[in-house]
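As structure tokens, one chain now follows by itself in the form predicted alone.
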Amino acid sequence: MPLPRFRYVAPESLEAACELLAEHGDRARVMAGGTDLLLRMKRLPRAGAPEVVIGLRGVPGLDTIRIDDGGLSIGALTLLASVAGSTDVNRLCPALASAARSTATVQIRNMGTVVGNLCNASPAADTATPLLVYGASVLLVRPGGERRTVPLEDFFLGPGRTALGPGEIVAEVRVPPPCGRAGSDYQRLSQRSRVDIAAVCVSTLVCLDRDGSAARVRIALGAVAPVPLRAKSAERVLEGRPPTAELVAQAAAAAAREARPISDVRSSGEYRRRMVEVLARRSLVRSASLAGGAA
């Protein structure tokens, strides 16, 4: 289907982009890579398609990956391919690099952005679960240059819905410094291949104390609830205890109980729940092993 008619504007600052977005309201959409937006515009009835597309490519400084106080900052125009290939991301946030490599095709990764993947607010967004286990937040800019930071856990409100207010744009994703003895991992399952949207995805993080106990455990689930979510009850099964095979299995089973999957064309809800347990156990074993633990 052809694209509907629209007006494309290319502001040269983030503040100007916010002003345009506030001015046009629901009639406008922001475009970074465009891999999701343009497809959606083709599918929308003409009455529902945006009249104005605000492109961010003319805004300088949004395509960077920086180390800030030991953590990472990933700009709104940073490509998935750049994240997948970044030495800093692979060193500090290997599960995020793995998720970026797993997203769609080479062509999509060379156009799509991490921030766009998050703002699309798909429950199955590949980069959402690793960023959740790393405790990431998003920096939002609003008209007038005012800024606020929102934990990623609070950013997703529902399928296609985020905490962005009128005129607000995500400027970057911020990831705090990793803990000392840490291991992290990303697992996904799709119906046909990694090109297809994930039917289930799981990320985990395990940080160990000197005695080998799990000081911090994070488990995040995707495609099994209206939003990507932390499995907090499952995390508590392991925290403060050595990550033995038995406890890892208990935590994985608890994660499956926290999932709220639906049945659709990609999978039944029951299969998704079972696969959460399988992938969570697999991911926790790998994270604990990378951290130097027993599992």
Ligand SMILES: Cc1cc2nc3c(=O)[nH]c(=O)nc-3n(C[C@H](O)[C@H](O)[C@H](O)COP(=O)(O)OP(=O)(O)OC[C@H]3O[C@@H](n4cnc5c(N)ncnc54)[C@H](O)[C@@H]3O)c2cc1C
Contents of the next structure:
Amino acid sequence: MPLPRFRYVAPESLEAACELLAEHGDRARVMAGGTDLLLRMKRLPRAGAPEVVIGLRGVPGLDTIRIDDGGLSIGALTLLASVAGSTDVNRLCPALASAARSTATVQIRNMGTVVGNLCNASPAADTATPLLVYGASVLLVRPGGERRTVPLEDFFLGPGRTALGPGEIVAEVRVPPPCGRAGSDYQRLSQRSRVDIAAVCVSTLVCLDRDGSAARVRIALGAVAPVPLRAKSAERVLEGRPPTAELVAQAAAAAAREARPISDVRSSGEYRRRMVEVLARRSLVRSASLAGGAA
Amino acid sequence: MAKVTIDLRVNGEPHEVAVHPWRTLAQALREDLGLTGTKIGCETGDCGACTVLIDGRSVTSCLTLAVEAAGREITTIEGVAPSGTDLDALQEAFVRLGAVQCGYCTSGMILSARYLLSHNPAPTELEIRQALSGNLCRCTGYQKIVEAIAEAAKANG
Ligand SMILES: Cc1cc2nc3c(=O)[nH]c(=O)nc-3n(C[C@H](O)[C@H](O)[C@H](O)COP(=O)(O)OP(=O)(O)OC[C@H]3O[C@@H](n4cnc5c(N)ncnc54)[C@H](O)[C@@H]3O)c2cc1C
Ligand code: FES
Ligand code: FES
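Since the structure above is the form predicted alone, I would like to see how the form predicted in complex with the named molecule looks, so please show that one next.
Next comes the full complex, and the chain you just saw is listed first.
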């Protein structure tokens, strides 16, 4: 399976990369690890493949995990493997570290990036749901160097479609500081093992008040809608109340009602919906107990 | 479209090669440098037959562009044995414990195992199996491969 022909450019700054992307428009693609892009190019009919590949590897300073103001930023070239192994990520965003560890294979985690995983905009992207529950946003750069921040929730528009405008590139993904008594968790189900793309994935976050009621609840579902999705009505079932087993079960059932799964090779829609309920319950129980609450 | 001249550092030796930008590292190693120990199976990142180390990390060379590997330290199966007549501990254990049948997966298995042992010198059986999640073998059923890696880890330790 040879790659189609293309021109390869390696700009030395993000601004230069944006200019190149704007100049070549739809004929160009940005490349981080290339594990999605090159695979897609091998599979695409020649006419559909990009003519120019803009490699980001030559841009310095993108391979970083930074803590600022108590929050976390992950650069555009930071590997899934680095995120999975980072003590900072494991401490501040354990569900993200767990999701990064569950993505693909050892080799692909040594090549692929978290930002690439987001920009590829697969509904099943492993790192999308944990970042949604942590309230992450992406920092975009456009030609001229202007920057804007987009909440991750507004970034995904459909399978393979994002809010990236012409010439825009993601510089980093940012996670705000965690709330006080917080617990979070990632659950994933696939046909055989973690090498398979997830059939369903669920992330949850529970922040507890001093009185033990859930001040903030976040539930995000993957692979059960055209985009990774927040289950907001399920979150409202729990917010302001103590996370008892009964309420957690009600919230999980609400999450399953919010899913809009399709049937495909990985799973039937009906099975996916039932599994959302199971995984959401499991995940909420775990998040609540990590936060120090009951359930 | 013009070829680009790049410097590929393979097993400690520099090589100047002229490649098209769409040439994968697997193709460049096998066809331009004649290092056919790196195998090509699926070409889609799933089977791990093409695994090599770049700057010490295991990657699938079928999804790596040769131009992006330029200037970095590449290790292939040809660079694993300490000399033309000796094998390293992993190779030794694979041979002794029957972890090689047709051999097609072996180069990739050895390099994945080497990567594992480089950051985890005493892995558990589960850790060994997880480290091989990106390497498929159609012959051995994995058991002997897992045993060989455990054995080599003991020999090293
Ligand atoms: C064998 C195999 C198994 C896999 N298993 C999984 C899995 O289990 N779960 C999973 O979620 N994924 C999986 N993937 C998909 C892929 O590895 C991940 O999505 C990975 O995180 C992509 O990162 P990358 O850096 O390689 O992206 P690339 O391929 O470099 O880029 C992906 C897309 O994002 C765009 N892009 C990249 N960076 C930027 C940027 N900074 N700004 C704007 N656009 C950008 C590219 O143009 C491209 O369209 C698998 C892939 C393979 C080959
Ligand atoms: S040939 Fe590269 S992973 Fe199969
Ligand atoms: S020995 Fe034949 S594929 Fe592994």
